[in-house]
Each structure stands twice: as C-alpha cells, then as structure tokens.
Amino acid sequence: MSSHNEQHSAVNASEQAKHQARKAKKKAVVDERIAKATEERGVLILMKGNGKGKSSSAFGTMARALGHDQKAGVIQFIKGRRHTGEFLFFKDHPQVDFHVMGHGFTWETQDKSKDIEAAQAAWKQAEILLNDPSYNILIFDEMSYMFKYEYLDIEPVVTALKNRPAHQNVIITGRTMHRDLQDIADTISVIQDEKHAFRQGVKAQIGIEW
C-alpha cells in the first residue's frame, strides 16, 4: 500500500510540475501583451451576426460602466413602437441619456419617407452625443441597418466617430456592418446563429426578445 501510495504522489507531482509549467508559459504571454498594449484610448466596438444578444451584449457593457460612475449615452435607431426592458430599466438612471428615434422595424411602418426622416433625426441627436466629452460610452443600437438602407450617409459617420472625444468609447449593433465602420472598428464580435426559439414556434416574450 505504501509503494502504491509513492507512486500516486510521483504521478500527482509530475503532473502538477506539467500543469505549473503549461500556465507559467501562458501568464508569460499574457504579461507580454498586457506590457505593449500603453495606449489608452476609447474604442469604438461593432456587435454584429445574425445571432441573438447584440444589444444585450452593448447594454450589458454599459451596465459594467455605469458601475464605475460613467456617464451612458443610447440611441435606439429602430426599436421604436414598443417599450423595450432596457429603456424601461435605464431611463430614469442619472447617469443615462437614453433617445428611442425609430418608429418601428421597416416591415412594420412600410413608409420609406418616414423611416429616413426618423433616422436622421438619430443621428443629429448621435452626433451632438459624439462631440460632448462628459459621455464615457455611447451606444447605437441597430445604427448598422441605416446604412444598409441607404436611410444614413456613411461618410460623416465615419468623419464623426473619427473625430470624438478621445476616450469615448461606442458601441454599433446590427446584424451587418458596413465596411467603412468595420474598418476603422477596434473590435468586431460576431453573433452567430445556431438555433433560435421563433423557429421552433416559441412566441416572442417580454424579457427576452424586448
């Protein structure tokens, strides 16, 4: 019994040495790049894919800033004809400044003309939010399907992001995202989609889809 017993703890110490090793070699390359990224700057983060959780994943970071006493602009592009639970839950916060600009989803209002002039009332509102230093993050939920409709220019967009604050950080959702905006993005995260419950015949509910 004993024998065996030596020879249980030799097994356990070789594979602790192997397990020590493995992660001293990958802190090694953590601390490496942790070292080399000094700059300090807002980014501006695309949420795209056709998958669920975009905007709950922009409004789950702003969650995170808010925590930190940070100063939240949003601007709902699209979501417009009914009450979502993030505006319901973030708009009395005082440290958000929350804007609902849609009139609904195109399939739903079917008038081209007033779709436009409700997207070009988001973005005076966006670029007043972009040239204001006191926000620390912006969000611009389903902003990326105003380009794809041709109901926003994407130049001064692009000027505008560019140009704001230096560390404000903001975040574009939708489900495809011009290459203009992808190209001067500082993270890209796609959301695929694998299985979805409106497929299989599930009702969309309150708390999940809105």
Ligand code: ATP
The other form holds:
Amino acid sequence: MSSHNEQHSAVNASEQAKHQARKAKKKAVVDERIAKATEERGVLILMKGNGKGKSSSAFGTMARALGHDQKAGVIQFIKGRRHTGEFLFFKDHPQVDFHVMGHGFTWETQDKSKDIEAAQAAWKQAEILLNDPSYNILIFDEMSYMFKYEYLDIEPVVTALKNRPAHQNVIITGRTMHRDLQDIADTISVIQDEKHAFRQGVKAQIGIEW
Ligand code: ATP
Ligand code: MG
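Next up, can you give the form predicted in complex with the named molecule of this protein, since the form predicted on its own came first?
Below is the whole assembly, all chains and molecules, this chain first.
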C-alpha cells in the first residue's frame, strides 16, 4: 500500500469523526426540542401566501386525519365553483361534514348585503363545529376573504377559536391573513408564488385547480 493512500484514508477517518461529532451535536439539539414539546392540544394552522397549495395542503392534512378515523368538518367560504374535486370526494365520507357557502358570494357579485348574509350563515355553521368536541379537525377554506371584504367581524371568530375544544385542530386558508388570526395561530405557513402555469397561458385544469 502506498503512503499516499494511507494519508488519504487517514483524512477520511478524521473527516468521518468530525461528521459524526456534528451529527451527534445536532441530534442532541433535536432530542432536547422533542423532549420539551410535551404539550398535547389542538393547533390553529394558517396557510397563506400567493402561491398554489394552501387549500390542497389543508385537504391533504384532513385526509391524513381521516386515515386515523378522526372526524372532520369543512366550511368553504368560496367564490364561484361549487363542485370542486374535494367536495365531490369528501362530501359522502361518513366522517366528514362538508359545507359550501351559499350563492351570495362570487367575484362578480354586486349585492353586498346578500354576500354578508351568505358569509354569516357559513360562519354560523362554523361556530357549531367549533363548539362540538366530536370534531378533531376543521377546515375553514378561503375564510380570510371574509375579513378582507368585511363580511364578517374578526372578534367573534377569534373568541370562538380561542374557546374551541382543546384537542381540536383548525386550518384556515387564504392569501392574506388578518393580524388577529396570526396572533393566535400556532403554525403559519406561507406558500410563495414562484411560478404558475396560468401565467404561461395554461388553462385551469380539472383535478389540479378544482
Ligand atoms: P390550491 O387549491 O390549488 O391548493 P390555493 O388554495 O393555494 O390553491 P387559491 O388562492 O385558493 O390557492 O386559488 C385557488 C385556485 O387558483 C387554484 O386553481 C390555483 O391553481 C389557482 N392559483 C393559486 N395561486 C395562483 C397564482 N399565483 N396564479 C394563478 N393562479 C393561482
Ligand atoms: Mg384555496
């Protein structure tokens, strides 16, 4: 064996030792964090930002919960399209209670009082779910617009979220989030818009967009 090779493997051994030491240090930090995270309770998750993936993340999480036999509630505070894939897929699931906001609200609508009425009816339904401990996870999809357009007051929503059953998880989606919701949230993720097919002229697609 040449001395060159011996030198080479000696370097490798010392690098390996350094690498292992770094890993051990990192593991200790992670272990300490895991040991500290002992609280068991439901969380409020906000999915915001201009990129694509907020609602699909929420429904993905709901599918995860359903896999564990949990019970879910959905209120879609949406514009336009009623028969989304998520609605068609989950509406008949025995563990899902799915509500889509009434016709009042579309991007084209001019009748603000009808919009407010529809938003308030949807909120009433949301409140029922927030008071029912049998629900493990709730999704308030596109709810953030209700505050932006002043169709709903923020205070009763914050109060109901704070007073919900301790184990209940809630996910709220929408491009922009009210400050007060951000203040009480446990987890906030921002979906950034780096590229979107739409801007390259690709038409909205069934199964991808809705
Ligand atoms: P998804 O439901 O696909 O997870 P999202 O909830 O993050 O999307 P929304 O603001 O609810 O986004 O918009 C829903 C629709 O708008 C989807 O059809 C989505 O592909 C499209 N969309 C989302 N972000 C953009 C964007 N930056 N430019 C163009 N269209 C977008
Ligand atoms: Mg969405």
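Numbering follows the first chain given and starts at 1. The structure displayed is predicted, hence computed values, not measured ones. Take the two forms, superpose them, and find the largest set of C-alpha atoms that agree within 1.5 Å; that set is the rigid core.
Student: C-alpha of Ile188: shift of 2 angstroms or more between the two forms, rigid core aligned?
Tutor: No, its C-alpha moves less than 2 Å.
Student: With both forms fitted on the core, check whether the Cα of Ala197 differs by 2 Å or more between the two forms.
Tutor: After core superposition, the displacement of the Ala197 C-alpha between the two forms stays below 2 Å, so no.
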